[in-house]
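So this first bit is one chain, no partners, the form predicted alone, shown in structure tokens.
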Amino acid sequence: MRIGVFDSGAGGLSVVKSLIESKYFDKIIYYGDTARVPYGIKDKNTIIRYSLEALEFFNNFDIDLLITACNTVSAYALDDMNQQSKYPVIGVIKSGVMAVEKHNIKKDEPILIIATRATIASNQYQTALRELGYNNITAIQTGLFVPMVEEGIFDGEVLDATMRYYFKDISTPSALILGCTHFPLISNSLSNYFNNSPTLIHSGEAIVNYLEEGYSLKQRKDKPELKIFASENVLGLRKIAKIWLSS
């Protein structure tokens, strides 16, 4: 199977890492819209327009499936992309919600969702969790984490101060949904902040589990061929990929 992965920037590489480690795919085409990152502060119509333009990019390749690794795109543009696509387009929100059930989080246990402003405002995670009977949900926008990850800040004083700012009124949750693909890069720091107590829901791991259930996948001996493209500074994105994918 040949698969495409679309993200607003570098964050989707955390999903690519999980896809590579699964060894289910022959080829992975990654496209980051680095010229217009982040999407999480943009309005719905702009997000949809950018996402459909990305879909046109992937039409240049022979792929079987496209993953929108960006949670903001998954929240706002998934239906529009599927209407215009020649292949299935899968988002990361549904798989993330399903992962909460897989980890046997009880219905009344506290769940914390952290994501960009647009993803939180969409209420996609909150609504899907409530439909499954979860009733103790807190969702906060933590957009400052995105540029920190882009700058390679995965721990340290600046990140610690930002976590204290965002989480000062938040009790330790049973599950912490990383509702942005940048956030797995700071997962150790997030876990440490909450005394390593919460179950972390990671988009990459969740989407692999989702694909395992929905598709007839067979593991290969070799890792897939990975090609990385960007709307701006592709060399910079490939440099980031070399660091992130080897960590």
Contents of the next structure:
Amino acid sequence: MRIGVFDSGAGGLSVVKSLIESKYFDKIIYYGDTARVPYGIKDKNTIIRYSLEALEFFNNFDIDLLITACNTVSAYALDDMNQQSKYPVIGVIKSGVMAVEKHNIKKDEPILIIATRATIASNQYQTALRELGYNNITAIQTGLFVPMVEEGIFDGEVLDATMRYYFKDISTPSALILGCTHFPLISNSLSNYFNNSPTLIHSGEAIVNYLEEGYSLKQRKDKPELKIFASENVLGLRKIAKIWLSS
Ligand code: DGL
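So the form predicted alone is up there; where is the form predicted together with D-glutamic acid?
Time for the whole complex; same chain goes first.
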């Protein structure tokens, strides 16, 4: 199976890591819109327009499936992308919500969703969880974590202060949905903040489980061939990929 992975920038590499580790794929084509990241502070129409332009990029390749690793894209652009695409386009929100069920989180246990401003405003996670009967949901935008991860800040004072700022009124949840590509990179710090108690929902792991259920995937011996493209500074992105994918 050859898949495309689309993200607004480098963050989607956190999903690529899980896809590589799953060993289900022959080829992964990654495209990060590094020239226009972040998407999480943009409005719906802009996010859809950028996402449809990314779809044009993937027309250059023969892929079976496109995964939008970006939660913000998954929240707004999936329908439009699927209408214009020759292959299925799958987002990470549905699989993330299904992962909450898989971890046997009870309907009244507290669930905290953290994501970009746009993802939180879309209400996609909140609505999907409520439809499943979850009734103790808190959703907050934690956009400052995005540039911090881009800067390589995965722990330490600045991150601690930012967590205190965002979470000052939040009590420890049973499940913490990392609703943004960048947040798995600070998952240790997030987990520590909440005394290592919440179950963390990670888009990469969730999408692999989702694909396992919906597709007949066969494991391969070798790692997939990974090709990385970007709308700007592709060498920079490839350098980040080397670091992130090997850690
Ligand atoms: N990839 C985005 C997401 O998962 C985070 C970065 C951005 O704002 O573009 O929502």
